[in-house]
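Presented as structure tokens, the chain that follows is alone, the form predicted on its own.
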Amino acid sequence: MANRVRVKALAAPGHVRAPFYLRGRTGVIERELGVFGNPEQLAYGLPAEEKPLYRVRFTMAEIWGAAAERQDDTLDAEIYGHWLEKV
């Protein structure tokens, strides 16, 4: 996994674990958190594939653009690897 990643801009139906406001946004992997059962499958009582989970850091400028009050402030989100693509 590259250090810089983009959250996939998918409009997937059902129970998904990627916040809508972060889809299509670019951030930096702050750390790897381990491997866990995919909560998108677990939510439906299905057998869950194990997926890596990452803490990704985004700047307010990346998320909100010019509307960000403090452009350099950051937000960390825990996002599963299948929602991330290398930049």
Second form
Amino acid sequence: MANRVRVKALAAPGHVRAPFYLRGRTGVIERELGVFGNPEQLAYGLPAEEKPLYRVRFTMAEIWGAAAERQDDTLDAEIYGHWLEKV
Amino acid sequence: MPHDHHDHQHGPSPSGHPYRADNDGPLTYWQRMEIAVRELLVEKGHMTAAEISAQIDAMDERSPARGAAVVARAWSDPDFRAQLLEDASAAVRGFGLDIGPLNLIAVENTDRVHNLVVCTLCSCYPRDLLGLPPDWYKTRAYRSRAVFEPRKVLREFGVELPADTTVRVHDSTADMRYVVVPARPPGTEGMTEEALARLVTRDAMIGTGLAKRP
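For comparison with the form predicted on its own, produce the structure of the form predicted together with its partner chain.
Shown next: the complete complex, the earlier chain at its head.
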């Protein structure tokens, strides 16, 4: 996985743990967390594939643009690998 | 006339507070389901009513005191602090706390960085370390504002940060839970871990507060 990543700007239905406010936003991988069962399957009692999970760090400027309180404050979120694309 | 009505109370109590309504309404679907599953588990011999009560007691006993003891150890023991920041789950288990399958990340406040924890998608919270989350942690107001205007939220909690402090917000979107290690207050040199732990509040470990000064 590249160091700089973008959260895919998808609008997938169902139980998804990639928050809307981060979709399409670019950040850097803060750390790799290992693999976890895919919540998009676990939520429905289905056998879950193991998916890599990453902590991705975004600047507030990247998320909120000029409306950010402080441009270089940061937000870290956990995003599954299948929701990330290389930049 | 104080008693125009005979069957139930109206208006506030003598103290001025309203009476709490009796919970005489019908059970919800999930309340019925909980009772049915619990009674079946007991009837079929999988567990006893006493075991269920004991587990509820154990869950209710979890409180921020557990997290405060961990923070006090981190303030007192540089090796433990390093391990906590490297692998918080292992460090806390090594400290002797049963945290079940919890995946924990500890983030440290310094004179340059202030950390704040939120779960925008629901109400993920390190219950094994802090007990039940406060009601405000689960509100849409906190969940939406903490990621958009954390400095304003912090000011409402009474936290004024120096101008050169970076705010790092942590959104618990998936499998990890977060605890903030607050900065050790000045004037605490030589204090015992027990005394230090009393300075560590729940809010300080969420990031909406600072450790108390002695």
